[in-house]
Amino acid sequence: MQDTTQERLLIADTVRKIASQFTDQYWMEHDEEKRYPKDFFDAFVEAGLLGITIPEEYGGMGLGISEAGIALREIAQSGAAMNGCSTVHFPLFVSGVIVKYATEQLKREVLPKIVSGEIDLCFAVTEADAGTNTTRIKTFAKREGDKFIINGRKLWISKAQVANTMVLLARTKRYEDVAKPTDGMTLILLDLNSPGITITPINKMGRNAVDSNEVFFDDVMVAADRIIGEEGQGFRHILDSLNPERVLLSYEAIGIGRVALQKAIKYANERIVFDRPIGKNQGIQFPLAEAHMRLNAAELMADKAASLCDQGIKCGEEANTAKYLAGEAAFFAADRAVQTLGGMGYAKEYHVERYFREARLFRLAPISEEMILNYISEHVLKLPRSY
């Protein structure tokens, strides 16, 4: 991102200063202990940074995805990587759905509390038997008068252990009862302290300071006025959050790639073998130069996608392309960092193995590279649908 506006320069500088207080050692320990970095989250709340994309009338900054991307890039590049980004990721894009579709009453109740950190959000769409085929979700919210009764389960829900509020996508009409597969889904704002909710953590390869979970709903009751937008139109509403999320994740990936590259360059300049720094060898130089170029190219596409998002222009191609290129670039940079450090790259004390583990996730979630290629093939190149 070319941080040329005063707001962008200020955000980059503010985030850099906050993030610099939390060292690689801090993140390594939190990752190993699976301990949520609450003090890191609180520092960003205190700086008002959870409100970057929330309008000023609700206590936010009234800025866009471009500025939120800068913040997340700086967090990742500080060495916090995904463990740091995931603490603040959800308020920056999920709040957009609330801003656009919630009732004025709900917006005035919820948005200022997101900015203040009183409401900590998680987002629940994915299910085990649906995957990326969201139309096949089975979690069902049955309307009974002025309330819904929710039953079902969600998978890979980040922050459910520490968040207190969930934006939930559930069916309010069965798949077999709708004219279009995308009909009959509704977004619901749900208090995670409601009776009937069970949250089970998933053991995973990386980003262990921020939990991932399976969440079960057993006759969970929620008032009907907690829906976001129009009943039955939830799928269309979440489409407005998918592209911004992919853009933000692109910046996170770029930040991880950059910090991994910085570690590799430093090591290559300092490590002496055969009486010379290993950075003199083109076998070391060329992959690091390539990593640098890949990250720059990915960021240019992320900048374009973010700009389109902020202007309200369709950006499916750009957002998906940015996500794909950034994921590839981050993984390449992290992999080359491990290779540059050799055996030390495999050691936790040098931290690049943590970047490597977290960079790998960008090629899988929240949408895989293969599904992005499907999207580009069908919607951009106009090739026949393959699935």
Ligand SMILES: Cc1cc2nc3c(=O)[nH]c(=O)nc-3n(C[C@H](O)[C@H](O)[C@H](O)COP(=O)(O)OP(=O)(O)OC[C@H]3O[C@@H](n4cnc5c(N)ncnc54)[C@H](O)[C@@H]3O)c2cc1C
Given for the second form:
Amino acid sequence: MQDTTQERLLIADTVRKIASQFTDQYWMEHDEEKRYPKDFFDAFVEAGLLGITIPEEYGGMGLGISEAGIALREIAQSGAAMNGCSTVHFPLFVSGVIVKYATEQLKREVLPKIVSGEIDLCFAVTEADAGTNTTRIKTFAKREGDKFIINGRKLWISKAQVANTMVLLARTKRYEDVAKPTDGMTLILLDLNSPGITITPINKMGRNAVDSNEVFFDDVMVAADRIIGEEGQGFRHILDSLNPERVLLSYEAIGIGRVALQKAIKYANERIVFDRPIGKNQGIQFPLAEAHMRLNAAELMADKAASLCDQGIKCGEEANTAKYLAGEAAFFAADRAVQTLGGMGYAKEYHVERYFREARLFRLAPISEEMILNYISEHVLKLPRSY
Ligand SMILES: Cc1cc2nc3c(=O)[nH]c(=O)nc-3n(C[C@H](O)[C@H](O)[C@H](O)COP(=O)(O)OP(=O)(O)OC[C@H]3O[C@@H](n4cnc5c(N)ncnc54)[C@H](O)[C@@H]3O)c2cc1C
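Form predicted on its own done, so how does the form predicted together with the named molecule look?
After this comes the whole thing, all chains and molecules, with the earlier chain placed first.
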């Protein structure tokens, strides 16, 4: 987003100042040791930034996805990359569903605590046997009077080790018993300290300072008034939050691409081989120039999508396109940064290998490139659905 408004300039400046206190070494060590960057999260909370998208009446800043995107771009670009962004990503985007669909009572209880960091959220949709086909989830919340009893398991749930509250998508009617596959799912706000929840970390390629987990629910009890929105309409409610999430991720990807590019440019200017800086070779220069242009193009699309989201205008095409282009641009930039640094690109101490591992994730999650291409083919180009 062109950081032209006062709010955007202020957000960018504030985030830059906070993020600059956390060094490359800090992020490398936290990634290596799989250690959650709690002090980074706390600094963000202290500045009130978790409330960027939460209305002022609930203690937030009342700004939009455009401003949240800028904050995430600045975090990523500081070198914190996804290890930094993922600490604040979930409160920033999941709060949107709560603002839009929760009861007034739940909003008054929960939203100020998200801003103060007292409630730290994770978001649980994915299941092993359903994959991208969310309608096939099986985690079931059975209504018993004024409560639900939850059984099932979720996969890949990020931050579940450190968060204290989960926004859970569960079936409240079986797939076999609903008229439409998207019916019968409900969003539930769940205290992660409830008895019957087991959380097991997954060993993964990158973004290792922030955990991802398998989560098991064994007769977990939750009061029926903890549902967000209408019972049975959870899938539709989260659809509203998916486009904003894609836009936020686009900015995160752009930030990672930019920091990778900066590292590559610095190295290309300093590294002397054959008695001249390697950056004098067009074989080194041109891919970096291309990475720069690809990142700028992706950011323009993210800006457009963010602006549409904030005006409440349909933005499926733009949000998906931004996510796709930004993921590709970030991966290209990180890959070219590794190439520019030669053997040192492979060494942890130069950081670009960490960006490379993290940039790979944007092409897979939370929606894969293939599913974005499916969306554009079917919903924009009006080609027949292929699956
Ligand atoms: C690090 C990490 C963190 C995550 N955090 C969270 C989280 O916090 N909460 C959460 O709910 N989930 C989370 N996820 C899950 C993530 O959203 C899913 O991994 C992602 O949606 C893809 O689902 P899947 O892995 O089951 O892939 P699958 O559905 O098994 O797909 C596998 C491959 O097949 C392709 N494919 C499938 N169907 C089609 C088709 N019809 N046409 C073309 N290609 C197809 C896909 O594109 C993909 O490449 C996380 C994942 C990762 C890796």
